[in-house]
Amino acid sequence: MSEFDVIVIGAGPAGSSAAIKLAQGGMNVLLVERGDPPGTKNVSGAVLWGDELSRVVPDWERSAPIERFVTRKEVAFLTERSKIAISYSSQDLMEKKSGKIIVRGKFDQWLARKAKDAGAMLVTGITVDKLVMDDGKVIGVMQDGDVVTSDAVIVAEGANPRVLINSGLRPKLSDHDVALGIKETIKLPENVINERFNVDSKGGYASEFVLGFLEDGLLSGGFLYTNKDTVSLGIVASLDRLRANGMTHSYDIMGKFEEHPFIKNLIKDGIPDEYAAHLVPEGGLASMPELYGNGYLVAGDAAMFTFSNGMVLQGINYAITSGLLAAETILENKTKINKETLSSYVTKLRNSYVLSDLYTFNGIQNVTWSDFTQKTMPKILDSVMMSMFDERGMPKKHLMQVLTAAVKSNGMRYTDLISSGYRMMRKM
């Protein structure tokens, strides 16, 4: 007889959500987390979109450590001297509470406590080495040679899937599977944040950036989120381009991002409070491991469940939903847990937005990490905007003439722009 019904590896959004659901279903659950306390191994800045948590924690927004609700969302291209942005401000966003700005260190601790309150046993500061198998079936986990048994295991260990790799259930990560994320938390008075970002004390600003000003072939995106009295500023850098460059480190990119003229003034006089780095899933379907097996399920970042099309960046909601679906799968099959019964997990994921989104936008990373999106398009947009708004007493040109000149000046043919733009729009 097993010591636990289910062991959940990782007390992030996926693992803690699964543990809550399982404990509420009367199961004996062990939730194991490397960080002490939960959240200390995470970097995400972060915006939680959606309301999946209400399925296990009704009225969760009343007690969760939400910093602000998103009322202003931007997507911006940064060239060396310019910022070209799509900016959307709406009180409807806050009234609908679509995006919640959180700090993972606080949020993960809160969610893990909810799992504990529901009846799960929470153990922190423990690094699981690998899954333990008997006759092809997972029967528990191993840590430092000690074995703890269970009828099923949910692997929600995050973007660095060392347990899956050590257990022979997925290959080592390649540079195309993940990117490198760096985040800095910067202290600023609440009233200064409100004034600089044109928000009130409940409203928040969230923006993603394409860092088109980087040289030497480097590709990177950036983000900035306003917390209550801090700002989360970070980058996500392409590992293969960093490795090919060989000269530039990710913290160099972070430094350039901080010094950019349209970022510098936003964080002026801020006090650095935290600096951390982490892997970020980027590979999509091509990097996804087997999502289930005989006695185990994979959820959250460990399953590569993240999405970005340059306009929308999401992952925490995917983690929560996949954790809940993993728990539901086990609860429905608790008297007969094997590979065949656990396969219904994939059906549930396909019927949800998690796998639907990943299939709909399969290959989007080839657009978001392309030279066209990150280098050529920002330069063309910059040229067009400058031509439109610069006044020198000369006859004005039609937009098509301005665009054609901008395309040529950036070494691109107009037909190539149309075909690249069409491919990008199809993927987005």
Contents of the next structure:
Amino acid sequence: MSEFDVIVIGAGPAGSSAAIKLAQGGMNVLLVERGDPPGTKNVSGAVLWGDELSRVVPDWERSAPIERFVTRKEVAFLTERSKIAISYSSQDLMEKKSGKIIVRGKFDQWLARKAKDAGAMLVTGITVDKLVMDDGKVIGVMQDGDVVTSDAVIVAEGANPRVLINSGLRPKLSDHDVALGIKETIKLPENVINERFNVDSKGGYASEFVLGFLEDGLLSGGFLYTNKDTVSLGIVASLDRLRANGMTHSYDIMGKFEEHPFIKNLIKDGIPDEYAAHLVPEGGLASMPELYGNGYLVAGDAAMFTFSNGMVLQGINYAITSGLLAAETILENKTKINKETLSSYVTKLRNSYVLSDLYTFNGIQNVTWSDFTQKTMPKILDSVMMSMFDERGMPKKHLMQVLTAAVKSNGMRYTDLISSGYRMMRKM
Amino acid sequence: MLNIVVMIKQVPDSSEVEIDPVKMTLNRTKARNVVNAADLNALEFALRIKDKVGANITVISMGPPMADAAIIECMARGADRGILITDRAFAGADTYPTGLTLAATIAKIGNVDIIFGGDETTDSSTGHVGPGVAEFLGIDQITYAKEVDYEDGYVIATRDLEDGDETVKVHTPVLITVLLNSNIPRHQSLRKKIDAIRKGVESWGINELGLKPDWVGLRGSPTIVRSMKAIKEPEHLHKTVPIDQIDTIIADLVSKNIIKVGGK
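Switch from the form predicted alone to the form predicted in complex with its partner chain and give that structure.
Okay, now the whole complex, with that chain kicking things off.
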């Protein structure tokens, strides 16, 4: 007889959501977290899209530590001297509470507390070493030589999947599987944020940036989210390019981003409060481990469930949903947990947006992490915009002529532009 | 079997504490709560004695109810029992009644051979409490210990003093205060933490200890804080001079009475 029905590794959004649902279903749950308190090992931005949590915590938006609701969403290309952005503001965003800006340090602690309140045993400050197998079945976890047994394990350990790797259940991470994220939290008075970002005290600004211009040969994206009285500013840089470009340091790229003329003013007079780095799953389907096995399921970042199509960066919603589906799978099969019964987890994921999105957008990283998206397109857009707005007392040209000149001056052929653009539209 | 008590304190993580520029007090609200670092070094020495000859280790702490997390953490590292000394009557205590309260706790536990504590806490840095407890109990004490061993009823400890190391051998019962970073504390264990959570932390108040309200807390504290001042760091001037002009600079500094020559 096992000591616990289920052990959940990791008290992030995936693990805590799973633990809440399992505990609500009457299971004896152990939730183990490396950070003390939960959330301290996390670096994520962050915006939480969607409302899946309401399935286990009704009215969660009332009690959760939400900084602001997204009312203004931007996607922008930066070049050295310019910014070309799509900016969307809407009262509906606020009314529907589509995007919740959260600080993970506070949010994860709150969500883990909900799991504890639901009856799970929460153990913090402990890093699990690996899963323990007996006759091909997972029978618990090992830490510091001790075995703690359970009928099933949910691995929700995050972007650096040590337990899966140590247990021989996934290969080591390669540079294609993950990117490097760096985040700085900058203190600014609440009223300054409201004025600077043109939001009211409940509304918030969330923006993603394409930062290909920052460094030769390097590909990176940026983000900026307004919290209540801080701003989260960060970059995500591709590891293989960073490694290839041996002379470049990640903090230099972050520094250049901060110094950009259109970023500098937004964080002016701010006081740096935190500076942290973390891995970000980027590989999509190709990097995904086996999602289930005899006695275990994988959820959240550990399963590489993140989504980025250049317009949004998402992961927390995928984590919550996959955690809930993992819990559901175990609850439905609690009397007979084996590889066959747990396979229904994948069916559930496929029927939800989690795996559907990853299949629909399979290969998107080849577009978002391409020189075309990162370097060429911003330059072309910049040339087009400048020639349209810089009035020099010359006869005006059609947009097509302006575009042709911009394409040419950037050393591209029209056919390249069309095929790259087509690929991009298709993938996005 | 040896009976060991380790005194610990939950403190705000000193790297996250800010000083409120107006009130001149520590703003602890944002900081994570941790076990005072030197206390973990003290616990580690206790655990090494337990590993060597076997011992029953009780961790005690005076603090608010939430400080039980710090005691659970110590049990997850290997302590056997946890007692939280918590009561509204203890609030506002300076180091004198704190020492008295801890001594009363140790007396109530009874038959204690060795008492450990960190040499000071990061949030007040007085270093009073350990010696105070030893005096209230009327037992020997070893302060500033950086190495601790136990053999046949004696504690052998090396003290880190300003003019050198001093090794002492003291018969139990004895109280030892341990210097920060004198060892590497072991990690928490999942197995032990689960057991600790199930076992729980005992809670003792003023009645259990048989203390009078006048002896403890703010009323029992002889310290009075009259006011606090921020110390302004003096401005530093920097000047680079060629090496052959050092004499003139020295002469200038002497003439302005900034430095003195002749060993006066």
